[in-house]
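Only one chain is given next, in structure tokens, and it is the form predicted alone.
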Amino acid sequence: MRLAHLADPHLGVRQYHRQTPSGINQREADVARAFRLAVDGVIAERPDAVVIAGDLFHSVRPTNSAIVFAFKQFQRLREALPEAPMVLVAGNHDTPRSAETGSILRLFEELGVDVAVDEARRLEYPALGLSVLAVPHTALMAAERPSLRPEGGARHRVLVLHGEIEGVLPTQRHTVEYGGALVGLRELGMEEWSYVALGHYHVQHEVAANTWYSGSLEYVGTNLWGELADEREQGIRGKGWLLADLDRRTVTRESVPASRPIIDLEPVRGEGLAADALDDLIEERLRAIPGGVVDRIVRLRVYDVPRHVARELDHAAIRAHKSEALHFNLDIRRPEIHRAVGVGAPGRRQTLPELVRDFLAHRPLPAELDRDAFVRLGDELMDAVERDVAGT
């Protein structure tokens, strides 16, 4: 019994400003390509069942082109695997805020896909000896959550959900997408399941031998540099999906080739350097990229650069690099300023993101709000603003 586990395609996401010759946002096209390649891989492996653990679309109201593309890919899957169950749960990105708003995910029921949008669904496939509990984002956010434990005597019991497993994921770089439901390990009852297919965290991650995040198929999160760092720390190379053999209890990573390199360059230390020396170091870093920056996503951090030195940099050259790259983030950071605090104790002036974080951490909140999630949202918004400013 083999199960294909995909999650977080985020079809329809738009990043940066470059368009394809046909007028589609380039990153939207990259994300669509990744999903198509994943479907190619699933068809080639011919699993017995397929699950998609949330965030098929990046928004509740995806574009017509994204909807048509997704429908065609599911149609390909159905034609190639006519007997295979296909299960799709709604993630936080493709869940309507209002109960009165319909979900586009129900469209895929026309192709025989079992979709869980509002409530948890227990799905039985007797011919495969398979039972699936599909838990969408809305069900996890409800005042009374459904039981996340298996029922019945099926040989293979699979849980599919979209959420954040408490105490498991790295949060220091804020690489976990905001808005996910928090699920406790005890609540999950991993040992009772044949396999737990998770979505929401965009890096492939083994929670336990039978419990995995498959990760996203492209870099679509708010902090792709943090995702790269998480992948390096966990020894993971790139994106993909998972093929779980429920009889052998093995999980195989199936890669999806990236559309373009995403390069985080070694930072430049600018303390004490004049603008022309910094210009030379920036050029040196960029020239060292095999093939250059053309059509790539590149970040270069430059530390300890006073404002007046930053103004004197060769901005014409910087703009030229930005025009060549799909996205070039020249992240120039001013020196940390130390000053006296209180009665002469040395202290460091807080950065604006730190000030915002401190304010949000102590601001009075309604009892029903999750403070950690509230602070994390503020961090993500500040990060987005800083990226936008750096890109201007």
Second form
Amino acid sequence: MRLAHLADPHLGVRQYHRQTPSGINQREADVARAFRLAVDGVIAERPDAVVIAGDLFHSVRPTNSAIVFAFKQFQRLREALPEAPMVLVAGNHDTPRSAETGSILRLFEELGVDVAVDEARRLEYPALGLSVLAVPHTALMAAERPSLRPEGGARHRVLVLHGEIEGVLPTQRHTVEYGGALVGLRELGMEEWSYVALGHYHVQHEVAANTWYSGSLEYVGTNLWGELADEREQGIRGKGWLLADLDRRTVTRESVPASRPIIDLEPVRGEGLAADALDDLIEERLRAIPGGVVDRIVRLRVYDVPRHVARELDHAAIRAHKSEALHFNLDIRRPEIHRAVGVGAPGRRQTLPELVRDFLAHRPLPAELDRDAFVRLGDELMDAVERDVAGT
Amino acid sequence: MTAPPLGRVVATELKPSTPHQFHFWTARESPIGIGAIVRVQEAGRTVYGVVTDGFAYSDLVTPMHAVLGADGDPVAAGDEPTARAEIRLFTVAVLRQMPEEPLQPVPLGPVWLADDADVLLALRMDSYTGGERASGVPVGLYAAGGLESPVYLDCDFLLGPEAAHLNITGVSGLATKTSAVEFLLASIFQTFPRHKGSVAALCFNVKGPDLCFLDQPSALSDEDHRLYQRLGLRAEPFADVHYYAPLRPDGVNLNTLRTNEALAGNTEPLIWGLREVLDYAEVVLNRDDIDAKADAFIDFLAERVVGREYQDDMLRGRPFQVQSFADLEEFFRAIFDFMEVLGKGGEVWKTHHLATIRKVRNRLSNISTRSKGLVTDDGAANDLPWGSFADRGVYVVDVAGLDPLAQDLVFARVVSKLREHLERRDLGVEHVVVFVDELNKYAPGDGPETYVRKMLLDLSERGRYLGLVLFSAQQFRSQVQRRVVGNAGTAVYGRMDADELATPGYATLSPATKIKLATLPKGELMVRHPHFTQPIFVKFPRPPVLGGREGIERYPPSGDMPFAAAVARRLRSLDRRVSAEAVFEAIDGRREDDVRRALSATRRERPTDPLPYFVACLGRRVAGEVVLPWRGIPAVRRGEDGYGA
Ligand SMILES: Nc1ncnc2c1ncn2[C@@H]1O[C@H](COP(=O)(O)OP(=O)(O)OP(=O)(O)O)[C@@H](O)[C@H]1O
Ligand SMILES: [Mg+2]
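Switch from the form predicted alone, shown above, to the form predicted in complex with its partner chain and output its structure.
Whole complex next, starting from this chain.
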């Protein structure tokens, strides 16, 4: 029994302003391409079953082109694997806000895809000795959650779930999307399943030998750079899907090559530098990219640039780079704000972000709020604000 | 005072009166006995005393004269023409002299049997009974010569702050120790004055069904009712009793004899998590002479690991979230695995020696095995209501069925928590009486130093300032740590064992008092109390609560029930409306672990409707739907897919 595990394609996502020659958002096309490649890979591997662990679409109401595209891909899968079970659960992105709003995902039932939109479904495929518990986002948000336990005697017991497993992701998880349902490890009961196919966290992640996040197929999260950092930290190279062999108990990573390089350049320290010196350094960094910035997604952080220096940078040149690149994020940050604070260690004043972090870390919180997550969110918001302030 | 005197003080060179002792003679038929309180009144001085010994003799010089006088025939001895003069002489220990100064030998004067008013003065109870700020607590009835007077203890000396604690000793079954404490607690609850604040009792049930029925009335005799009336007390069981018992290892049945369904309403499981245990780990570890290194490692666990996110990339990519013993075991295993990989270099992990880590791990896992049922693995504790103890509330913690190690843990944590809260003044009440039966087990006179003994000693030494009061009982006082019993302001004795009376602790008692103690009937006690300068004998009624033995007859324990029935019982104790059938249906086919988890979540949450909440915790069961293999679809003409392919 071989199972293809895909998650978080986020079809229809639009990022940046670049369009393809046919007028489609370039990133939307990139994401579609990644899904197409994944489907190619699945067809080549000819697994016995295919599961997609949520967020097929980036939104509840995807564009017609995204829908048509997805339909065609499922059709390809179905033609190639005429009898294979295909299971699709709704994630937090493609779940309708109210039960009355129908779900587009049902469309794929026409192709024999078993879809779980708002309630968990236990799908039995006796011919394969396979039982799949498909748990969409909504089912986990309901007052009465489904019991996440295998039942019956099927040889292969698979759980497909879209949500965040509590406490298993790296501590510095800037990249975990908000809005996911939290599931405790005990509630999950990994030991009882042959395989647990998870969706929601975009970086491929092994929770246990039989429990995996396959990760998204492209960089579609709100925190692209954090996602890259997570990958680096965890030694993950790029995106892909998983092929789980339930008899051999092995999981193979199948990669999907990225549409274009995403480059996070070594930051520039701007302290004490005049605008023209900075211009030179920026140019130098960009020139060093093999193949240049054209059609790429690039970030360059420049620290400690006072507002008056930032104003005098060569904005024409920067604009030129921005139009060449698919996306060029020149992240110019002002020197850290030394707002006078009465307290604190002598010699060094707290910066504003530190002050905020400190405040958030100590202010009274309702017991059910996770303080770490709360402080982290504060950090991220402060970070975003700082960036905006510095960038404009 | 109108009654005629019963005797007169005599003083001879051989038996002189002193300021604290005198002798008096009586007629042969006087009702005086050992323990009787008497009054001497002479020349503006009143002396009260208690009879401690008695003698009878005649004018014969030696026994030989009696034998010769009757020609050696005991039958003839009764036929003598004149009865021999017989003297009845009693020794009295002085209780009080009025005026107190100057302190003088007891004068030669007439002796009366004490009446109510005399008893009040003799025992200095006049200073704390009656009046606006009375603080007397009836302990029993003093009786002699047809007279009866209530005897009161001063609650300032029983529950602090002046003195505190009570210890009771005496042989098994006859001394009525447990009964006496039950009675006295009832008495305290009824008479502890409002101006002294609030009071609650925390009882450890250490023996079978002993304290399992404190909320149930007992059948009392007319005599018992009369005694209650005479003492000004109501014969009522405790109105507000809460039972806590650990679970059995199955996690659903209670480890107590109070399992009769009729009593389920106020019987709750006592469940602690790793956190609760770890804070008191030293209790258990001290026994094994754990060293400073192990202590340091335990501190590390308690402060850095348990209950928080612990990240160490060397051990594991994802952080540890240690909430339970199982999680802790996982953490230990990660350390050991890591050290094994290091091989020879792997002797020390973060300054902690591998041997120390192993030792701590073994000890901790020992706790979790030996206290299974008390200690949960899923972290949802159910504890005593710290912070909301109720005035006149009785909290019984049933440890009778627990392993001794787990018992120690319960003692240590409960007493320490009481202490912490009383120190912070946020327990909910101002005084707590802690009742520990079988004290010789927990604070023995010999044997190794244990945490529990140290804690009981500390409580006996410092508790009175906090309102933390120890009532304790044991068969042999001489087998208990001397300072623990020594610190008890009030000491009570029931029927005593003669060998025990021969130990040095009882040297100050007269031979006659010892004999009286060795033959004391049930329901009679000897009481020492700071205001009484001599021990006083009293009798008390049967306690107003059902005793253990009668209790299990009236409320037979239901025994360990099958899993499902026990779960239903637990839920029904939260809400009587829950039907057993509904529970059976809800848990049919579920994993026992899941059921236990749902149960503990329900218990923690205490929802108004427990059953639906419980069912929600179990999770909606998802019915299976058989999907038949998909039979292909007609190929649709493939066109452009919209994104360029
Ligand atoms: N006031 C009383 N008058 C007469 N009998 C009493 C009185 N109080 C208790 N009893 C009876 O004395 C018996 C022993 O009482 P209790 O269990 O209190 O003794 P104990 O000293 O605690 O014994 P053990 O050492 O075995 O625990 C019981 O059967 C009880 O009914
Ligand atoms: Mg007893």
